[in-house]
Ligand SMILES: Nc1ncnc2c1ncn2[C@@H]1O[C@H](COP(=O)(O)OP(=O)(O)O)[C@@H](O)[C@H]1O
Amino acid sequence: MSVILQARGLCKVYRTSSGDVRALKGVDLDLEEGVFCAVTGRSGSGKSTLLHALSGLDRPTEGRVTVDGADLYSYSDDRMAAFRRRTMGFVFQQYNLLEDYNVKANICMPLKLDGKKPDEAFFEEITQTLGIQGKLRKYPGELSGGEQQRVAIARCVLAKPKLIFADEPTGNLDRRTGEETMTLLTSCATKYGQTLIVVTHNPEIVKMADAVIRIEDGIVVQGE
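Which structure does this chain take on its own in the form predicted alone, if you write just that chain?
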């Protein structure tokens, strides 16, 4: 398998009134195409900061990130945003659905922002796989947490991203719903050949992963 994402010398410093906080301290890593990688560590270890730096959501203070051969931080903000829409998908703990739009509109929103129409056959396949075909006219407030997260996964997968970043995707769900959600997320990623990067503190999710990156105090201490 080829390397789809590479980081070299990744550092992130947050400047606060009480001094500088070094959230990442020279992280190097390579992620192969099509794998499920779990990023784990204690709270405040730098997990989410690493995900944000790898995905272009937050520019690092130092270092380089290459995604599918492209130097991510050589791009302008506008070009990076377009690159993310076309290459990456995101699933967050808070779902981040638009309350004023129904389920179908939420799922199709990233494509709409990119001026594209959804592949209707693919849309039907995804919503059937995730068990939300009967929810398309409902609004986020009418759904359970698990259903909202399924909508977020469908929104992510529909754009056919090469990379999926998920930050504590089961954090707001009960154990059973969380397990079902992760099974659906990993199944979709495997089915459509996507690389999945999940930040989590849940040991059960870590066990499911093909590779594990363990981070402590901004430093990768273990990669499997």
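Just so we're on the same page, rigid core means the largest C-alpha set that superposes within 1.5 Å between forms. Residue numbers count along the first chain shown, from 1. Since this is a predicted model, take the numbers as computed values, not measurements. What changes on going to the form predicted together with this ligand:
Shown in the overlay between these two forms, fitted on the rigid core, is a CA shift at residue 204 of 2 Å or greater.
Having seen the form predicted alone, could you now give me the structure of the form predicted together with this ligand?
Coming up is the bare chain, nothing alongside it.
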């Protein structure tokens, strides 16, 4: 299988008033297409920072990220945005849905921004799978946390990105809902052959993963 995501020498330094914080200290990474990769580590070890750097949300201080052979950070802001919405999806811990748009508009937003029409059948299928087909006219504020996260997943999956990043997607959910949501996410990803990178503390999920990356203090201590 081909390598879809490659990182070389990733470093990230946060400059704060109380001194610099080195969140990543030279991370190298190769991920093959279609794998399910779990990222684990203690709180504050740099998992989120790594995910943001890999997904183009936050520029690393040093190092290179190549997606599908293309150098991510060599792009201009606009091209990066376009590239991101076509090839990558991100599921946030805080869902981050657009509160002024209803569920359906939220799910279709990345496609709309691209000027594309969503594939109706696929849309049906996803909302069916995620169990939110009855909530399409509702607004994010009217949904529970689990439902909101499922909407966020639908938004991510609908654009059929090659890569899906999820940063503790179940962290704000109770255990059962969290596991359900996670199952939905992984099954979606495998079904559509997407590469999935998930930050999680849940050992069950880690067990399901094809690859596990353990981070400690900004350094990858165990990669598979």
